Structure formats: C-alpha cells, structure tokens
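The chain below stands alone and is given as structure tokens, in the form predicted on its own.
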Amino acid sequence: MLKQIHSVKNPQVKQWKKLLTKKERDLTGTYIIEGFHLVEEALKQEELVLELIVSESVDLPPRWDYGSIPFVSITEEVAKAISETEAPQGVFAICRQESMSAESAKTFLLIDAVQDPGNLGTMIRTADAAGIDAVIVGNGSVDIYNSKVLRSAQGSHFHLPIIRGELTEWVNQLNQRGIPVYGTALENGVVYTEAAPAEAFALVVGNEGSGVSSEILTKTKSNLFIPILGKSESLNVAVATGILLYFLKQS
C-alpha cells in the first residue's frame, strides 16, 4: 500500500530533515539524496536504497525499477521542508551508508582537510571521472554524506570506493605496499610533469588554505606543483586534482 504524507509537522518528515545534520547520518548509518539523477544513480545499486520518497506532483522515469523498496508520496509543502535546494524536484531517497574496501586498489585519491563541500563533491567526481580507483577522505574535512557534497559529485559515490579515515595511517599502508606517495606542495616541491605517469600512486591534496599537513608532506614520494602561468596567485584545489589525476593516470 502506498504510504501518504502531507504535514510537514508528521514525525517521518521530522526524521528526514534530521539526516540532513552529519550527527543524525553517524547515528543512523543512513542519508538522503534528492533529484532525479542522484536517485536514478542509487536505484542501479542493490540494496542502497532503503525508502522512495516522491511528491505527489512528480511522474517517475518508467525506466526506473525500484521493485519493493519502500514509497511515500508527498505533498510539495513537505518536499520544500527536506530540500536544500531552491527549486526541490521533489524525488528524494534515504540510501544507507556503505562498508567500503580499498584493498585492491592501485590509484587514490587522498584529501587532507577540504571543507569546501562543492570542492570535495568536484574531486569526488574528478577521480570518479579519471578512473581512480578509491578515495580516501581525511579527518578535518566536509562530511561526504553533505547534500551539497552529494550534489556537486552527481552520483560518483556509488561508482567508487570513498572512505573515511586517517590519512597518516593510509599513506604509511600505501607505502608498505610499495606504492608512490605524491604530496602537493610549492616548498621543497617540484613541477608535477617530473613526476612519472604509473599504474599505481596516490595523490593527495589538502585544505584550501593550508594545503597538506606537513606531517604527511614528510612522509611523500615527492611533493608536485602546478606552475603558476598567469597572474593568479593558485589553482582551485579541485581544478589542480584533477590536472594532477589525469597526468599522473596517462598510463
């Protein structure tokens, strides 16, 4: 049977709006995504997507196959209440967080400290994008269950593996295993292309301010910049990963 909601004041509508707070998702195991891309992105993974969330105004795709996950219909007043965008599309869904491995990985992409939520959904995307193998997000940084990160990634959560954790710990894993560590750094650092293209690295970039920790910069391969042409003083950290990501992945 069809589940309906139209109060906003109703207690589900209540629980949805809390995922949208990084303490509610940590509990629950849970997130919530909205537009039509996203959630048609979700439904081709099995067993993501925990509940359908639709206005009553909005016809779905008839491509889409959602089976027996659960559906509720919605008014528009309730669908403006979960949203976080200014013009909701009104199709939205509650997907659980995912146990990801890493463990045959070769190429990752590491992020020390990115707060800027478009910045991390960009480099999410970009590794997505240049066929990196995992991503590996490091404490300091915009939760990757962030609805404006899930926006600016456009659905490559569910192509890859990205994982939370600490980027000391992962870079000396990395080179216990024998895989080139390169760091992004103007000091002591060197022009990127002398960095050597190969089936197996990691890169990893920092904060948009204070770019990679200096405890993980000793700990790198080398570190690699992007020469500076023009009269800007940098790179969007997002634009220089994925200039970095495509020249080191030519291989």
Second form
Protein chains: 2
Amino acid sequence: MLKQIHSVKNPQVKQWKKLLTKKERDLTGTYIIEGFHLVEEALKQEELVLELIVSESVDLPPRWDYGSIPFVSITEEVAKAISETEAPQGVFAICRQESMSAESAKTFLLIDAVQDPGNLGTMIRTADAAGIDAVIVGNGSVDIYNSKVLRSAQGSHFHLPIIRGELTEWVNQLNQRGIPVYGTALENGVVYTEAAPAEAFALVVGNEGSGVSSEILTKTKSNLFIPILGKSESLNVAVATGILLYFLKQS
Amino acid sequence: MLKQIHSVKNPQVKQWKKLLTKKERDLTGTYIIEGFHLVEEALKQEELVLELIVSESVDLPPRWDYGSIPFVSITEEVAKAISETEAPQGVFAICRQESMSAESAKTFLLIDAVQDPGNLGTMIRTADAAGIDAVIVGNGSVDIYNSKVLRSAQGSHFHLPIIRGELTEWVNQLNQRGIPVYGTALENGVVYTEAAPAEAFALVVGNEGSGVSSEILTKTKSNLFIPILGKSESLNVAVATGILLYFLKQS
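Got the form predicted on its own; any chance of the form predicted in complex with another copy of the chain too?
Entire complex below, previous chain first.
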C-alpha cells in the first residue's frame, strides 16, 4: 500500500528534517537528496536509495526504475518543509552513506579543510569530470553529505569513491605505494607545468584561506603553484583544482 | 564636519539600499561595495570611490588613504540594514560605474548569459588571475555590479576592464582586428589542447545550461571543448573558464 504523509507534524517529517544535520546523518548512516537530476542519478546505483519521497503533484519520468524501493507520497506543504531550496522540485530520496572502494584507484584528489559547500561540491564534480579515481576529504572539511555539497556535485557522489579520511595517513600510504603526491602551495612551490603528468598521482588541495596544512606539505613529492599572471591575489580553490587536475591528466 | 547617520529611517539609508537593484545602480551610475578587502582595493583606484560609509564600531586600518573622500559614520543597526551579508564588517563604499579602457587589450574573455552571480564573479577573478586584458559581459548575464558578483570577484573589477556589451558586435570587431575568437561548445568542437596558444585571442564562454548562443558559435575561428574523462555530465562554467584560459595563456 502507498504510504502517504499529509501533515508537516508527522514524526517522519521531523526525522527527514533532522537529516539536514551531520550528526543525524552519521547516526543513521543515511542522507537526503532532492531534485530530479540527483535522485535519477542515485536510482541508477544498486541498493543506494532506501526510500523515495515524492510530492503528490509530481509525475515521475516513466524511465525511472525504482523497483521495490519504498515510496512515500507527500503534500506540497511537506515538500516545502523538508526542502533546502527555494523552489522545491518535490522529489527526494533517502540514501545509504556508502562509498565505493578506492582499492584499485590510481589517481586521487585529497581535499584539506575546504569549508565552503559550493566549493567542495564543485571540486568533487571537477574530479569526476577529469576522470580522477577517488576523492579523499579530510576531517576539517564541510561534510560530504551536506545538501549544498550534494547539489553542487550534481551526482558525482554516485560516480566515484568519495571518502572521509585522515589526510596525513593517506599521504603516508600513497608514499609507501610509490604514488607521487603533489601538494599545492603559493610559496616555495614549483610551477605546475613543471610537474610530470603520470598514470598515477595524488593532488592535495586545501582550505580557501590557509591552503594545505604545513604538516602535509612536508610529506609530498613536490608542491605546485599556479602563477598569477594578472593582479588578483589568488584563484578560487575549485578553479585551481580544475586547472591542476586537467594538466596532470592530459598533458 | 563628520556626517553621522543614526537611524535606519534616514532617507540616505533608503537610497543606499536601493543600490542593491540594477535599475537604481544604472540610474545613478554608481554601485555599493562592502567589506574591508573590497573597499581597500577600491580606494587604491583614483576617483573611483565617491563616499566611504563606516560603522562607528570599526577602526579603519591606518594604511588606508582616503584623502578627501566624503566619510559617513553609521550605527551598527544602519550597517545591518544596508548589508547583504550575514555578518556585516561595517565598511562600505559608493563607487562610480566606470570601466577602464579595453583599447589596447589583446586577450579577451567574453561571457554570454551567465546567470549565477557566484559564477560570474569567479570568472572575472579567474580572468584577472590568468592575466586576461579585458572581460566583456553580454547582455543576458547577471549584472556586473550585483553585490554577489562583486564579492566573488574579490576586487578584480578594479584590476581590468569589465565591460557590458553586445557580444555579436564584439566578435565581429575582434574578427576584423584579426584576433582569433574561440567559442566553447560541447558538440562539434575541437579538443581545447589542439588550439594554438597565442599572444592575442578571445574566448567566449556561455550560459550554465545552454552554453554559448549558436549565433556566436558560427562567427568564431573554432569552438573548443574540454573532454569529460569521467562520468559527470559537464564542468562548472567558472572551472571550465580557468582550464581554458590557463591553457591558452600558458602553453
């Protein structure tokens, strides 16, 4: 039987809203996504979506295959209550927190303490576009399941492993495996065009203001910088990530 | 004598708030900026700042040279009323809309109908970092003096000409001058790494969803694309702009 929720006071609605906090997401091992594009991308993955939540005013595209996934019908009022966007599309899904394995990965993006959710999401999307095998997000960063991170990444969470991790441990491990690790640093760095593109590499990018932590910068093979050819002080961290990843992958 | 404004009901406050609309900005030929970094960058330009507005709780850095620029002291309440940020820094300036001349420019970024202010600001900042000589913003784009555009550009408005223009006319003119104009297109394009870097060039980037208008794409020397090496559908337009500009400038 179709489950229907008509009231914003329903305890289930309260529970969904709680998923907007990292604490509740980690406690339940789940997260919530919204919008046609994201939900469609999630449905393509096996056993990722635990529950589909759809406003009664919405017609789902016939191509969507949601098999036996539990389906909850909600009112527009409920959709507004659980949405984080100004104009909710009325389509949501509860997903399991799970990451693909990075075991066979050869190219890595390591992200150190990036705070802005739009930046982190765009960096994940950029790594995906550049064909990077795995993204490791350090502990000081905004949560990878933050709703704005998910929106900015436009479904890339479902395309490659996005793993929360301790970056110094990852860098040690990559060094042991013989994979060259490049840091990024404005000072005492090497112009990025001097790095040798390779089949396997890891790039570490860092916080919008303070960059990559100095502890990590001492453990890298070398630290790259992008020259500023005009008068701005720096590049946006997601833009810098795109320039570096495409250089390392393509040349 | 120091001008002081204590009430949010003061007509001057109302006038400042009106500058958050494009209509009022264009009517008065001015715009408002806020925050220490932006105002400091603006003060470095001659005859750009018409008025400095500072909360009484703020101490200006002694290095700031504002000479004979009119100075208005405001209360924190007034600062909150005219600010577009959640935590106002209490420092604002009214600036003249003026653009540096692009007459001697050899490298151009042309922006066609980019709607998101964060994207447009980041693209202006990226063009500045890449040492581009002038940015031409087409009519269908968000206003270059929108407060979020100004914030995301982090002062680059004061570093290079940012000009509102009719892009087809600009492309015609650049073609006449013999400057190679590159469009960007996902289909029927050339991989960007096949473009020949040059002393003079123009790059046209377009709307987040629909790209560069087809009319412009027929007028270009060639149209470039960045290959998607993974599973994402596309790159963020500011990230793509960074990859292309650094390739065309550096290689």
